[in-house]
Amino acid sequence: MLVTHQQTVQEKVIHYFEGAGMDYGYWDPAFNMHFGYFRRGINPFSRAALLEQMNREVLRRLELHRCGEPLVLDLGCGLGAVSRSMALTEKRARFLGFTITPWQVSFGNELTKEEGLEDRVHLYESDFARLPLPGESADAVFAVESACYARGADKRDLVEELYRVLRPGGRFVLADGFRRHSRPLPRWLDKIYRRNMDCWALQELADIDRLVAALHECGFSHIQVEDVSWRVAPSFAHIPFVTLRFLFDIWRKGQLRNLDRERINNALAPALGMIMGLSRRHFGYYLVSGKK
């Protein structure tokens, strides 16, 4: 049997995932696997509160209002936090989401349970540019931290799945990092990209430009490009001491020699993060949306 490329990167994501999924929890209890948004009032202390304000920010921009029981696509959901955030807000929606990895789906719907959400939340096993859905059945869709999976650097297989799942009128939006060109980076930074590509198991970040322009040509309209990376920054500032506080509790535990690699990489990348997050010219971080 002939193995894909896209079969092996697959395979790594859901290797990574499987080894470090679970010390997400060092960032939050309730797996928000995504980084936070500040507003005025809040405490920008309080990493739960920036988590969720993110995840009200996305809702906010899905524009629920306009349907009467709505579904709503959840596109590489993780364990599904962001999608019982909303669910607590929205009690008429409906959330299915979708990711590739085995033991997210299971482990995501029994939180889901414990919550009692399991009648408007439910997780799947799925490649979220291959969706097991008919065309425009969807009201709404958003994909927090995880459009950076899909392929290419304009994520093209992503926005088609997106366009063709949406019922007319229905919205999108996207959170995530992103590069603000595709011109070759400084050799120090872009040591650092490919390494933090490596650590979370990605292939390249979206290139803003060129994702919005695959946006427009797949036909979506009323597309807005925000860039909010000082809105984002506070929550980048939590990295270091929830580094530390993991690696001090692996120590204490007398687990530190023994951590593979997957677990390594997820205490890394974040830190890589943040040189890149500082890199200003050459990455951002966006909320973008539209409609179809």
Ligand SMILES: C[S@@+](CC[C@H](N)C(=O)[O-])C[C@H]1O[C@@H](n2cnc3c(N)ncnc32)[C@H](O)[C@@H]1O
Given for the second form:
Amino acid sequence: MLVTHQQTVQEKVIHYFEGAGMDYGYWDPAFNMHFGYFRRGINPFSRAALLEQMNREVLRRLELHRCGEPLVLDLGCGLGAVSRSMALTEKRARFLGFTITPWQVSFGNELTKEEGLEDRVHLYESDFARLPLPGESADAVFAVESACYARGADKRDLVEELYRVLRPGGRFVLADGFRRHSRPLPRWLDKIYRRNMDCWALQELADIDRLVAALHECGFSHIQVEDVSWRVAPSFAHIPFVTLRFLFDIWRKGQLRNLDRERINNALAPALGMIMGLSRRHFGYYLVSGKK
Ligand SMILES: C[S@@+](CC[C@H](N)C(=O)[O-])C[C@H]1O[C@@H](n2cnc3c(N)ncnc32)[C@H](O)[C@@H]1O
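Please could you give me the other form, the form predicted in complex with the named molecule, since above is the form predicted alone?
Okay, now the whole complex, with that chain kicking things off.
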């Protein structure tokens, strides 16, 4: 019964990412499918710079300089933009990306080839909670805005798989939106949250305390939880402009009337996400890292 439910959930995710896939190009032509990170010296009006900085922040926390030729796993890799960006900086590292969306594997591997990175970056089709890898085979693992797709409020299946595939001493980083608590939300916000989940084919965001408890219970150490909501906020401010440009383009092409549900949802979800982002008591964006 659980397997059937999980299959339906994953089919919905695949359907969403196949339907809305190319529209992520409006957010970023390099297909970084996540929010950006602001720090001093970065132009907050340059979305590309903010997105790239998020990749750098995740990379820095993986501490790859401690490894010789590290094998790094990118869980829920999308089209592999984060891995490609990291591979350009970390020339000794190899990256394996995993996504359940078959189209992302084929198109992402094509993009990788175009950048000449195919020797060090490869994407595979797999559920990140059941990776086709032996235990203790990875030096580092990260998941950027994909852990939210794992099951439950503590994302335990994913946390256990992280622990299994990491070698002792290996590090992980998760970058994602989280609930700050599991108490009931105000009714108006609960409606927005549920609609947002539906638009992005999500079941529920992780509860930060429950996720951290699961990390401890699995045996991770040096767990660091950083609330970076304000760092991410400048990239949220890009949402209305990107949405308007998308709608204008679709209207110009005469596609506005018969737009697929997935594409409408992909345009609507970030706007709802913005409202959730403003509800700081209930939601936050975190970087969570640690060591096996
Ligand atoms: C919002 S995208 C983020 C993509 C990428 N990390 C990035 O930042 O550009 C979420 C990704 O998670 C993947 N995903 C969702 N559920 C998954 C699962 N159970 N196993 C593997 N990948 C999954 C989706 O296919 C998609 O590629």
